[in-house]
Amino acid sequence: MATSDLASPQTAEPDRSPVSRGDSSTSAIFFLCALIAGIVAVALAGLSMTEALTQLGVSDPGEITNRGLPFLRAAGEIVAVVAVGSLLLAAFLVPPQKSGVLDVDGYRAVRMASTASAIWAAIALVMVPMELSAASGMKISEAMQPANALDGLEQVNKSGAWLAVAIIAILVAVFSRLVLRWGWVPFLLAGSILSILPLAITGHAAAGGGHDYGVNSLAFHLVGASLWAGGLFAVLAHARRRGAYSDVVIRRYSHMATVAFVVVALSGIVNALVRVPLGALFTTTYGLLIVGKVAALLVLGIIGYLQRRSSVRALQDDPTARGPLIRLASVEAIVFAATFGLAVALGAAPTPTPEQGAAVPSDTAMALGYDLNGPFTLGKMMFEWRFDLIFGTAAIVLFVVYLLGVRRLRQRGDAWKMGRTISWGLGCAALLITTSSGVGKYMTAMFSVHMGAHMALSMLVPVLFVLGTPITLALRALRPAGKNGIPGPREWLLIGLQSKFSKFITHPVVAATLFVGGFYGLYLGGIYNIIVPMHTGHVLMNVHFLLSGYLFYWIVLGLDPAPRKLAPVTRLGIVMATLPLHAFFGIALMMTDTVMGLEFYNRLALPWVPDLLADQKTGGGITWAAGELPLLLIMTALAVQWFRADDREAKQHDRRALRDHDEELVAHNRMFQELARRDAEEQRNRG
């Protein structure tokens, strides 16, 4: 946390009642924004409605669906980001009480998030039959019939996605009513963001060639936009309620909004390039809508810049000067609402038809998002790269942030071991190579490459990351808030380390179960057959193996602060008991006679993989052999720790001996002398 955040509460008396007089007027503003978003979406979607129905080859489903679908989606997204922003405010923009219970401002924000999530869930449930109506051409009254609705959930991806949205939003709404402690709010924030992400796997982004880039970039786009816009709505509500710490709130939000602006802009560019050629930007409705969205983004950027120049400075000078913030934020909220409506219309518009003679995407490109040029070889692994927007970006960002932390320590005059930096850099490089080189390109198409990549993600990358001791670096590099300061990133990290949740997941049994059980449950439990055709399935598998691997090696190596402190011999026992299970899993794969993901791999029909079962057995062999290198690294690290622990203990003993003139040894000798005296006396008495 920056030192500028160490502000004292503002001097003016804020409205500290649980229900503020400004809440009703703020809700009216949000309702107006939702209305504006819906109207803009309906008006712009109407420009391409006929063309869209023609491309889909369905009959007109009626005005209720044609107008209601874009209106409800745009209005619903405004409600969804209000929930996200409110939980963001309660989690990271305003402080809780010292006891960990939410302060009044956080409580108000969480209650608003609960209401917004409930509305978002209701809209999502209505969208289920509406998407079925739009996809099939049947009237909404027919689509709402139970039999048709159930069939639609199985046949229409968008209907299923909206049902997932509704379920997640309901859970967020319910738990937001029950939460009073700050520690649970970050989980609610994650849930509110998760309720938006199913929309990334539907529509243009998830179809056709390049859909891996389309889905990943849209996920970044949705998360960035929801935090940016939702944070703005929450800050506006906080200012109108005359909440405390407004100067800190706007400063923190301003930093976050700058990052979100960059993420939204870059992800939007990538998504647009995947969907439309540059020549069609000014000649098609879809292209013109993209141009309009770019213009809206620029306007929002300018308003954000003005916010930093006027509102932030005004609140720094006088924490009660909320006027400039409220005025600019109100204008920005309206522009955001119109932009959301424009984005919904863009999603409903048909993409430009390919030019005559353009290559038709192959079955491989339709399934993976890209083509494969021949069998997997060492040359293709090294030189045929396809940058992974999620994990490749994560590798680069993690490396840069780590170096910034090291630089801050050195500027302060503190030392940091070069070996830790090298280990972290190697981990980032391993993550980048595994997901973005030829390995990452072929891992979604060949089971053998898939298993090799997942062994690297679960057993190599996490070990290197843990050896880099990032938690120690963060605790040393982040500035503490001080006795009377407002909690910031360092305090949040400490609270997370000391939480009951951390103590639970770092229990050796839990960590080992997540680490090893994931392999058995995923592949031998049948889950792999379900998720292998989906791009999001591969993303979730990568996330699981990275996180479960890091969690396991974090507690096993014991280099970073953790909720549980285990002795070296205990950690060695966990390793010896757990890692052989990987070998057993590899043997089980080599012995199985059933091809996993058979339907998906048959669809790819790669000519250089004529025997799917043989390729699967090769993957089992890779799994069986892959545990050797991580085991060697871990055993070496544990041995070094054990030696250093003994060395430290010996040095401590020597220092104590110097301080007390070896009193411990003298006392030890006295004990033996006394025992000898007693033995001699006893012998004399017997004689």
Contents of the next structure:
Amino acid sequence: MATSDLASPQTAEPDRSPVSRGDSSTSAIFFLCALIAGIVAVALAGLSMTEALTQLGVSDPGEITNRGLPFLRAAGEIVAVVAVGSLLLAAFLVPPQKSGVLDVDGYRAVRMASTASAIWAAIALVMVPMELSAASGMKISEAMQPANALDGLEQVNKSGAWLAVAIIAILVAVFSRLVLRWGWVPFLLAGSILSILPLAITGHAAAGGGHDYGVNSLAFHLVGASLWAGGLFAVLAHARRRGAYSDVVIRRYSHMATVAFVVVALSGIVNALVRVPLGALFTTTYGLLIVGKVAALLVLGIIGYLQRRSSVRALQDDPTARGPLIRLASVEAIVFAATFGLAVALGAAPTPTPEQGAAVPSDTAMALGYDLNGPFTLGKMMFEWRFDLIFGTAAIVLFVVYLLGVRRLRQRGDAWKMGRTISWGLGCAALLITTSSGVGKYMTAMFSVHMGAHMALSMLVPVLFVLGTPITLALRALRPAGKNGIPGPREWLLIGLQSKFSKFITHPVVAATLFVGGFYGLYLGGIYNIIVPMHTGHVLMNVHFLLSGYLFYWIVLGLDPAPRKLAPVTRLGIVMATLPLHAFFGIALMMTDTVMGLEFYNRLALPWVPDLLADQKTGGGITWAAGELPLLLIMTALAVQWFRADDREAKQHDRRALRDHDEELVAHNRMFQELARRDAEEQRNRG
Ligand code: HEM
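Previous: the form predicted on its own; requested now: the form predicted together with ligand HEM:
What follows is the entire complex, opening with the chain shown before.
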């Protein structure tokens, strides 16, 4: 593997052979951490095992399941976060070569991620029958019989979730073996995080009242914890291999770890509050384990602070001074391992019962995560808020980050149009209102409200966001790579914009298919029926509406830099082509006689929605009416842009003509002057 030609490494004699001696001893440390996590999980889960079995109402599945399940889960999570951290290091902590090929440090990290993902996949496959054994009380040998294991996949949600983990992890393992170019690594990183997320629906979070908060906060918690702990493991491995750019690596990791600390703390507290009344904090095993988690967080926070004070500073002064970093990071890795063990024991411990102060959820709360207080009205829409942890938080963060970008431009003395800031702010407000006001609360329960929210998320919010030209702002506000030439966020954004992937998704046919074709696939293709009962189904739908809408309006409005520059006439053509498809979808929805999501809506049995078909037809009407308006607005805006572009061209033509004409005039004058000079000369000669 070639050495970096991007910038000269700032370390003395880094070990740059593809397979380093440091790798095997680092693997031994990771193995030890996995072992510690597993042992802590088994020991702490054992404290409440009998109570847990009684609460579940199943017979004892035997020692292998009772001990194997927490052990493998905790050890597996350590392995999984090693994969996440290694890919994080290769993607954003160490630079690739200028050619875009991974440098030796990135390459080694990706190889480590591949091995870790393969082990994580193997563990996930073993967890499929284990979860069946735990849920049914059958012995593991019985649960492993193919017929039973297949039944388990259908009947036990947790087994299905582990299969999803295994499939994603196998894909990450295989592709990490093949990849040599940096451009693929961020996708692998996303894949490795995705391989952990199904765990969010395998703990207590997915069930009972408040499960929307439970699953969303656990998703944040898992992402934060895996980047934080995984990043630390990867930094440790990098330092032990004497990798290059240690000072840059630790500085970047340190910034990220601070954010992860806050995310893990807040999401952990929200998740705990969903099911632990404060009174049960010190009187139940579950509550005491939470207290243990808070203590672990504080210890990790203190170690992180010491890292910043000693190791980070030492490395900034001398990039070869890795000793303090390695020592402290080794201790931190062990604390992380024990905390993961504690986390798994928490997931296995019985939650406080109603006698211990926990609330008894209603049927509606079991289905949606919360109760609904009568029919959907304007008053409820405006005043009955339930903050959406994912989209509400996204709206606030996006607004703050945008304002920080504008502030940086202003501080530099650069202008930024107020209209763009207002448009972005309105987009964030629309996102917050749609997902967190009464609309967000009722959209999961009523088809008509769902369609109204769908229109807002795929039409209104994206148009407002695109008018805020965030890419232009980012390119102007982010600092270019420093003197050392190490790529940073601005370069990553530019590479992303110029990548083949961006070119592909911004192709008009692809963008329009995702935008309008998504409607047909989702509702008329039967996907809605499958995902409507799931909380994650609603989250994924919202993500799809926002992203496909943003993609479509990004290329149609053409205000921000994009991988493809389309002429206004082409953009107008795209909108004209999609307009009838959109209208037809609304009409088809109004005419269909089959109720979508029938089973789920019947189960909810809301007394104020007696006729599900009528509610669906209202949804179709909203789609038809709401969908036309923004599209017509866009068409008008495009026509104006087109006209202006024509006008601009005409003016340019006039200016060119005028300039050319001036030049002609000057040339003529010069010619006449020359003629006059020659005539005068001739006359003088004759005279
Ligand atoms: C304020 C401190 C913390 C609190 C209140 C907290 C709370 C929680 C809660 C309530 C759960 C859900 C368990 C269940 O399903 O019942 C959880 C899971 C988890 N926590 Fe924490 N936590 C905290 C800190 C941490 C830290 C520092 C880490 C490690 C970096 C961590 C890693 C995890 C992991 C990996 C899970 C998922 C475990 C699994 O389901 O297998 N937590 N935490």
